[in-house]
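Form predicted on its own, single chain, as structure tokens, below.
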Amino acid sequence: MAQPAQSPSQATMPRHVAIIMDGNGRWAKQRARPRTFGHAEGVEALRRTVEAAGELGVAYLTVFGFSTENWRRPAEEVNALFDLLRLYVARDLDKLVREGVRVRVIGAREGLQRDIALIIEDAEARTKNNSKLNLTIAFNYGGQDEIVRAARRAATDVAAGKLQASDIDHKIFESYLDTEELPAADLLIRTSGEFRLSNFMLWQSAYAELVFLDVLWPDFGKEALTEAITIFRARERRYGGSAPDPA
């Protein structure tokens, strides 16, 4: 994963957009209607999202889509929510390819149902060679989890002669993490209201600047995606380093 993309001085367009996609459920019982219903409608903000990201110069945007924390729900809804997602490629993969959009899904591949798997595996393949709009769904996905993972994977190395644990630094760290492939979050948004990460890019969101917005997830879309990062170009990131003097 490289390094931030900006210097501290820059207030251009963040190059890496993070989405905590939250309030589906409350978005439905606002209007009297079950959870899953929620979900559904948030699959069309989804939709709604990538577009606008892309007609607005974002190059790479990562939405958390089920959390490993999520498999605590009712079964129902966990069905739903792999419905959901067998659903959004059904519908939206050939658009992806025809419009550039790379397709990829961080996460633990382990416990998925097999077609999950295999559209998982599918996607991305078919959109490998796309640039223009890098998307990334997090699914069985959480930050603590990823770091764990990629523990494991470069203790493995260490144990097998192929790596020298005082050889391990923040970049070759970050090259056993799902996020291998993207650079740093610039700007990290979180809908519904709530105030928390949530275990989501842990590692990746060290200096990203955070946004939260008072907006159910089923009601995002461009305009809400604009004033996100009209607050982020708002302001200074100096990535650990002091203010400027004051003139």
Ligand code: FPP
Contents of the next structure:
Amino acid sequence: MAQPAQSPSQATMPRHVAIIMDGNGRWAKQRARPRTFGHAEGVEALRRTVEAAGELGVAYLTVFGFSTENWRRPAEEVNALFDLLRLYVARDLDKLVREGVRVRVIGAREGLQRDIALIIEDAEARTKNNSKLNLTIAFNYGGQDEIVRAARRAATDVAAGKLQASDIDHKIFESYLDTEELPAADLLIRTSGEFRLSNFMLWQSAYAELVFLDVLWPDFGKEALTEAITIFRARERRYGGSAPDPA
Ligand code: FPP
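Condition change, the form predicted on its own to the form predicted in complex with farnesyl diphosphate (FPP):
Now the complete complex, all chains and molecules, led by this one.
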């Protein structure tokens, strides 16, 4: 996961946009509908956003679909979220294949139902040669869990003599993360007016610009994505360095 190459003065398009899709429950509540209705509308927002990301030239889009903490929700809601992943892939995979979208799913595979694991493997395999837009769905994902799993795998390799503990640096450690093939996040958006990372992309967001929008996820689409990108482009990124000299 290379450090983005652009200099601070080149406030350009974000290469990797990560989104915490929040507010489905409140959106449904405002309409006196069940939370699951909000999640279903959330899938429509996701479809619009994937389309918009492609149109706007975003190369990597990563979305938070189900967190390791979401298991604490009522079983009915958890099942609905799993059903929505099934439905989304069943309905959209052919189109994603055709349109050059590469699909990846990050998060723990353990604990997922067998059919979900197979759906994920199929979606990843069928899109593996695509490169127009990299869509990554974080599912059964937690940033701390990802880091712990990476540490465990690295430790296993050290114990097996495949890796020297003293050789572990940022780059090697990143190769054990679920996001091994993805660049660092440039722009992290959270909808619904909440100001938290909620365990999303903790490592990958080290230098991301954070944009919090006061829009509930089911209302998200090209307009809101464009707004977030406009905010991003007006920011000056320094990656821990000093401000550039005035021109
Ligand atoms: C947060 O809203 C959203 C989620 C927990 C799940 C996000 C899921 C989707 C957008 C649809 C499913 C998509 C896939 C690919 C499975 P919330 O329920 O926390 O809303 P609230 O904070 O208003 O209650």
